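Just one chain follows, in the form predicted alone, and it is written as structure tokens.
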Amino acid sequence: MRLCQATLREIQMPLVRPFETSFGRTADRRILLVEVDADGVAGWGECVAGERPSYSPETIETAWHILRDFIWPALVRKEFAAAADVWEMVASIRGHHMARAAMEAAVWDAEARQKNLPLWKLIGGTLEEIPCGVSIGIQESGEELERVVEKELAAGYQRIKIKIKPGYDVEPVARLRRRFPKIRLMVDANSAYRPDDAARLRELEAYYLMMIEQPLGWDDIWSHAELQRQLMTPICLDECIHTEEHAQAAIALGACRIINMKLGRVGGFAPARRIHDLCRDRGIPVWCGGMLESGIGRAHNIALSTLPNFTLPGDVTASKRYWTEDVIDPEVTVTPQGTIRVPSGPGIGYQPRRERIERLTVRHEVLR
């Protein structure tokens, strides 16, 4: 393979409704799309870096800089056998996983299209239908939270996740468990708590949660191990796991019993597959998290979720939950049973809607 050109585009899309976490409230998304020309075949990726360095040190601005000034020069006009080689070709760049994943994913899409294969088959996926859960942001009232959960359950979603933070934790969980005693329920703190909040987090044990996701510091594996020893409820790590070595350490220390996999956070399909295999071999289930992606990023998440150890419902949902109109055709839909049927077409299996993408684009840069 040889990359002839790459195009960076920033698009701006308003969410159907604001999404609030312990980081803050998001109403509009700035999204960085990467399109590559690989031997005359287009491939698409999406950088999931946010507007602020809150979930991750990366932002859309740092990603644009790293893609243009470091990742592209490391790849342009060089011959390589497959998309799986991209990770090693940019290995000299420390960190910046979201930027690296955007380029790598675009090359994977291009390779799959060249071979007339669905991307999910090219990466070794086996699941033809994936189970879906939803992530529900912090709500203004308990009544509103109940209404939103009822709506998502009626749509078929198999698991409910709610965002929590200090002052918004035990009460909403207790309320939902009273109202919906049998649902699969979990919480996500996005690193909002500290080790001395352990007693508060232990109060959540009374409500039979599937897991507590990332309660403590985003880079603090050790304290999660200390907390997991105090809890029967499994801890799921998200922000702490950026590399295979982080996953090895977390598992060895007993810091978690579940891992949330995000393509951008770990740097692309090549490292994601290694972490997946490690977790499979150690008996640690994984599931796919979401980052308010457009349909392009969502399509890559669907492909990732077909790997066999993705045994829990992920945060991969229908396009209409977030966007009045997505940038792919067809849009992602969820069955009444709360699943997504994996597309059979080549590459990501969805076609980017170029005309809509161009209308949404606020800046672009062609790299040759």
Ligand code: OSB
The other form holds:
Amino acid sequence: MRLCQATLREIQMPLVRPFETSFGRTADRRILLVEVDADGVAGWGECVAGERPSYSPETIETAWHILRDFIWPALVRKEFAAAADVWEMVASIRGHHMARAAMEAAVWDAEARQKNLPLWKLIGGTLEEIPCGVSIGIQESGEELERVVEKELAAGYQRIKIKIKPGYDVEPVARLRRRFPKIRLMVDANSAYRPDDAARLRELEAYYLMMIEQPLGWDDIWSHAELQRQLMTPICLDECIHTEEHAQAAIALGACRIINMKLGRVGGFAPARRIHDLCRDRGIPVWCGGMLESGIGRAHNIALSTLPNFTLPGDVTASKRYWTEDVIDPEVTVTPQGTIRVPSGPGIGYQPRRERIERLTVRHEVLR
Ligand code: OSB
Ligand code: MG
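Having seen the form predicted alone, can you show the form predicted together with this ligand?
Let us now look at the entire complex, which starts with that chain.
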């Protein structure tokens, strides 16, 4: 394969409803899309870096800089065999996984289109229907939270995750458990607690949660190991796992029993597959997280979720939960059973809607 052109675009889209986590509230997304031309075939990727460096150190601005000034020069006009090689070609760049993943994923899409294969088959996926859960932001009131959960359950979603933070944790969980005693329920703290909050987190044990996601520091694997020793409920790590080595350390230390996989956080499909295989070998289930993606990133998440150790419902949901109108055709839909049927077309299996993307674009840069 040979890449001769890439286009970076920033699109702006308002969320249907603002999404609030322990680290802040997002109402409007700024999304960096990468389009590559690989031997005349287009491939698309989405950079999931945020508007602010509050989930990870990357932002859309750092990603643009790294993509233009370091990732693209390492790839342009070089001959390589497959998208699986991109990771090695940009290995001299430290960190900046979300920037690397956006480019890598675009090349995977292009390779799959060249081979007229669905991307999920090219990466070795096996599941043709993936189970879906939802991530529900912090709500104004307990009544509102119940209403939102009820709506998502009625839509078929198989598990409910709510965001928590100090001062908004045991009470909403207890309320939901009273109202919905049997649902699969979990919480995500996005690193809002400190190690000496262990007693508070132990109070959540009464509500038989599937897992507690990333309660402690975003780079603090050790304290999660100490906390997991005091909890029956499995800890799931998200923010802490950027590399295969992090996954190895977290598993060996007993810092988690489940891992949330995000393409952007780990740097693309090649590292995601290695982490997937490691977890499979260690008996650690994984599931696919979300980053409020547009349809492009959503499509990549669907492909990733077809790998066989993605045994738990992911945060991969219908386009309409976030967008009045998505940037792909068809939009992502969820069955009444709370699953997504994996598309059978080539590449990501959904067509980027160029005219809509053009209309939403606030800046673009062509790299050659
Ligand atoms: O921690 O999983 C997270 C959104 C933005 C940043 C971090 C997270 C999330 C979500 C939303 O939970 C998942 C989704 O896209 O539906
Ligand atoms: Mg999370």
